[in-house]
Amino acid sequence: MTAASPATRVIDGREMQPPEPLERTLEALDTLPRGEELRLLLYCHPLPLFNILRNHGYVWQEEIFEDGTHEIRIRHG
């Protein structure tokens, strides 16, 4: 996995139980000034968080590591 930067915040929600990680993910989606990132992690693919993401002008990346966590990297269009 690659290394957060100061100006990345982080949801680890591979232990939560749904919908907790996106609950939580679009709580700090209203705070996240420009320019930073919201790292996310889950053992799944969000596709409901993606639709949102895309209605509401953020872009994101995903990567997926052997372990099969998902890392969404979530930063303003």
Second form
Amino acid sequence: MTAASPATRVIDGREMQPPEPLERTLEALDTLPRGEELRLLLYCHPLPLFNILRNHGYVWQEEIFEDGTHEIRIRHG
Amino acid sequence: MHPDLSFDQAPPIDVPFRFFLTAPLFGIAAGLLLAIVGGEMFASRWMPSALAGTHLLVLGFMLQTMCGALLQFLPVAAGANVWRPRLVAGVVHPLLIVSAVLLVTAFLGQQPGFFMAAAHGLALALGFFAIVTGIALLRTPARGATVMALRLALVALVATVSLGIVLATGLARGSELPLLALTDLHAAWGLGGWALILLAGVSYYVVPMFQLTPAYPAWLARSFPFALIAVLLGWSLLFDPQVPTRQQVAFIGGVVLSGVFALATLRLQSRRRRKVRDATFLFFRTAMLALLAVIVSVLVITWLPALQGEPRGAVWIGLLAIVGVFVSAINGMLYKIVPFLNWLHLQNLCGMRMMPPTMHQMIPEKRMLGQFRLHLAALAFLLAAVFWPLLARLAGLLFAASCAWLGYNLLGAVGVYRDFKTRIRVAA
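Which structure goes with the form predicted in complex with the partner chain, now that we have seen the form predicted on its own?
The next block holds the full complex; its first chain is the one shown before.
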């Protein structure tokens, strides 16, 4: 897992109903170029997403902020 | 903040679905029973047809969905792994169906043998269910308000079933016991204990998650189930049919307490981050408003002497509680849980090769909103029929139609699941 890359796409899933954040993330990952990063913002620790990422060779970094936001940065492994 | 969910231990999708798809059939049966019997059914809650209709709803509709939901919810949201869920469902589900049918037949035909058979069936089904889910809930490392609420709900289920078995045995064999007063206690544990505490425990998870509201206040989430159990225990320990005032105080106390949960939920809904007014939101709001209506009705009936001896008062409260609160809340939850489970199971099957249909494609919003309006109309006619018995048959037909539409919508979602699963197989 690495630090943020210069090119970052953002999905703010904090005001979306499940599983919309997951749907949008998987759609975005489909076209995510190598070297770029996808930044996902949620109010939870998305275990189902992590299982999918692990199984498909992605790496991620998670940070939790004071307002309860989980920031997940995803890139190709 | 949403709670975390884990789907590693989720049971096979047929485990909850077999319960969910059965429930509307019992709702249809309850509606048709009213359509056949007519206004006489609402003359008093002690009418055999009223007792039969009540149990079609509480055993057939409510308990079915609650057992199915708990088998899904325990491992996913409470980290409590249920022992062989498919086997548990395979035993509990058919036994519940047969026992409910036997009990309803017993009420309608006043058949002592059927009461005994139903009592045995329910004892077996729910005893097994309570042991398996109880062990899972005791072993889970998870802590928090939801897990505690689920444990207390299970205690209330055991109390409800035990009292129900005493009542059924009393009806079958004749008994010196004060069956009418015990029936109140049985209903209080069933609706105010098992059903309401379970609804609260599940709501702590699904309301913030699916309706995008803030979380329930921690003090409320923790204390509400304990307070309800304390009232029910007090009622049970001081039980004396010769002193009805005690029961009345406990009843009013429990009902007013439930208002705190209703007001808290309505307040959270008003503070939701995104103003979505989908079917689940509307069903849930209806349930909470009906709960407040129960409180107002109980207080009015208690303080107006002219209404105290009116047998239709209890029918009115029963309809508001069972159809208004619980059928509404369950209906709304099914519209989120079924498409969500479909999506997750399909996602697990297809990985990132294909994208499963969206939630809205599983059950179109228009169909859910249409069924919501029909449910509201059925509820309005049911309540009106308490005072205008001529409306009872129409109310029964409307309710049966609403449950049929719910079943149709759920089956549609299952159809989408099956079609997509076939596409995944073909693509592989």
